[in-house]
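Only one chain is included here, represented as structure tokens and corresponding to the form predicted on its own.
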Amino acid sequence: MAFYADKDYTQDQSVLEAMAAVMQGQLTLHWFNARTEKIKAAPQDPRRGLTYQDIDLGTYGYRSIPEFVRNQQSMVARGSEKVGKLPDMGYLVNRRSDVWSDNVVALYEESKARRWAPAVDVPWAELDRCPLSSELERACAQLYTFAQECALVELDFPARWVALINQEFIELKSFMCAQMLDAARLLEAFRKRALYGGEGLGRASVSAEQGLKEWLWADTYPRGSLCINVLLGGFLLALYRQVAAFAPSKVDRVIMGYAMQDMARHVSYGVGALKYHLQHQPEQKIALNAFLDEAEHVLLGLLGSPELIEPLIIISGGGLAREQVRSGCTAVRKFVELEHSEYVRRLRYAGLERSDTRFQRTVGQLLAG
């Protein structure tokens, strides 16, 4: 055990005596006099219900969180009265502009309103009624194997950071937990799809695994969020859209439709967090541009992974016949172009200009060839 309380409460006679007295009806009621703000919350829209926006009030509100949280290191919920010796949780992320986004509260509410369940919301029986050809089913099994690798990283990133972020950022941490649920749900759906078709899982991608690990272990939260929520999230959003557009079955179309709505939230938060970060720490533009010079190569590791690109070509073309492969290659080339242009536009919107980088030149050469 890494932390020990000040007392062993099984040996603290005063605690035991107080508990015995309360259990006999001798209530102290000292907590009646908590010096906290008295507020009555109400939903602005009864149809929507009571949201975090509705309780953004006074000392309980997220608008009152300062840029630097200097003296709140306990796990006490924001707005509570803090009395006595509270434990220092040792939070490592205590600056608002390192984590916050103006849309994070709305995205958290949306994540709850648009939840879905792979077990019942995906029409699995359609694959029994309309089975795919052998090559298409194998391509789907491989693609969903790759998608699982990415979903696991999408799950691990917020899990890695959520306990290190100051408890004052309650709404942000709630959204990070929602991100974990999104990723777990996508992982479940992708795994079930790969197994339901009868082919089992495919092969792991070494280039994807190496690159994803590099992104996952970025040394600061802003850098990690840029990698996972913007670079990876944007890549996956484009990938899900591509598969939905050329879906070989209704099951694949439904799964990818849900996947797009979930991943769009992650990307929206990531871009918003980057924008907020740069607005309040403009000096970070140079550092983040330099960081991206070293981090963007992972996108090529993902795009160039045979375990992704080949099944994607087969799915986009509809099979392995010569004309189908040619058609699939054309469609995937457009996918790469669109993914790259969307990535650059997102960075520009957030405040980062990327021009004539090594990554952009390499992508241009690949597309030209």
Second form
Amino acid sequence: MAFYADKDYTQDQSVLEAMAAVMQGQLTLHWFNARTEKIKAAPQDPRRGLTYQDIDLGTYGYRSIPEFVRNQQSMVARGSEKVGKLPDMGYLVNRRSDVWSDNVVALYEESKARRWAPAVDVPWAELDRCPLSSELERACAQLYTFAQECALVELDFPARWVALINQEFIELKSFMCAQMLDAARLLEAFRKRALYGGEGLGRASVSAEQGLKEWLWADTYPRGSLCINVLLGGFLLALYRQVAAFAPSKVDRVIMGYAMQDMARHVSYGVGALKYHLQHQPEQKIALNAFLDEAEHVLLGLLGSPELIEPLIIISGGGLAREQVRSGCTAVRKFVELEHSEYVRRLRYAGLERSDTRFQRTVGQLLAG
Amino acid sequence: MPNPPIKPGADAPRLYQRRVFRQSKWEKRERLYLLVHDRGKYLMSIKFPSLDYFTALKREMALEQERFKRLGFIDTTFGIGVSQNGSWRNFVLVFEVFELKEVQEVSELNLGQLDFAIVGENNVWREMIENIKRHGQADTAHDLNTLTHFGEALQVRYAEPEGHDKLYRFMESIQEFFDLSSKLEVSF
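Next block, the form predicted together with the partner chain, ref. the form predicted on its own:
Full complex below, order starting with the chain above.
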């Protein structure tokens, strides 16, 4: 075990005696006098219910979290009275501008309000009513195999960091848990879709997985969030929109419609967090630009993965006939342009100007060819 | 296609100004709505594009609260631009919680005050609305995601990516809102 409480409570006579006394009705009620702010919360809009925004009050509010969280290393609920020897949780991320985004609280509430359930919200039987051609179904099976690999990384990233982020950032950590739930739900939907179609799963992508691992293990949270929420999230959002626009079945359209909603929240958080980070730590612009010079190649590992791009061409073109493949290639070329232009625009909005990079030159050459 | 009368960014020379409708004007619209709508049936057709069209959708959305509650909060302000014969009709839709809180017709769309704007030729909008009427909801070729995807049928304009992403965060609700057109008799 990595940590032992400061005593074995089965051997602590004072604790056992106090418990016995309380159980006999001798209440101490010392906690009646907790030195905390007495505040009555109320929903601003009854239609939304009581939200985190409604309880952003006084010492309990997220507005009062300082830039540097010092002397708050326990799991104490923000705003409660701290007494005695509270354990040090060893949090590694204690700076507000390393994690915060001004939209994160709204995004958390939104993620709960806009939840969906793949088991019942996807009209699975439509695939029985209107089955796809063999080549389209195989393309879907492969695409959803690839999408699962990405969803697993979307799940792993917040899971990797959430326990290392200071407990003061309650709302942010809640949003990270919502991200995990989103990713788990997408993983579920993609897996069910692949297996419902009858073709099973396809092949894993080496280039995509090698690159995704590089992003997942970025050495700081701001860098990892940039990779997973902005680069991967933006890429997946464009991919889901593409599949929805060329959806071969109603099932695929519905899944991708919900998927784009979930992923757009991750992108919004990622861009907001990057913007907040650079506003408060402008000196990081140079470092992040240098980091991106090395990290952007992964986008090509994703885009260039035959396990993605070939099924995407077949789905976008509607089949494997020559004209369909040609049409699919045109649509995928536009997809790459769209993804790239939106990526550059998001970074510019957040405060990072990317121009004439190795990645941009390579994409330009590929599109020109 | 000529460029729509959109002033991008916060530095637009003329800020988008909200038109304040006099109460009497709203009352007239309500009376008109009651005239054309009788127990779920429309007695008169509603012209697209018009404020009446969006007002009718607003009313339909209010009647379908359970449907929209299932989809979750929708908090966004966006513009719709419809071009016909070189002139534009522009509308601003303000969604809040589960409803269309406000809709206005404006002379121009100021992207600095909108999350995004969807603009395009009237014939594209018409095809979408007619498709919705035929099928009860837009099919894949005629839904907003497909029509805007490459910007070839309808275009999405925005000043800030965060606003743009709201189109996708709330896409299901926005599409369901337009799908309510299936309940209207629309003329063009």
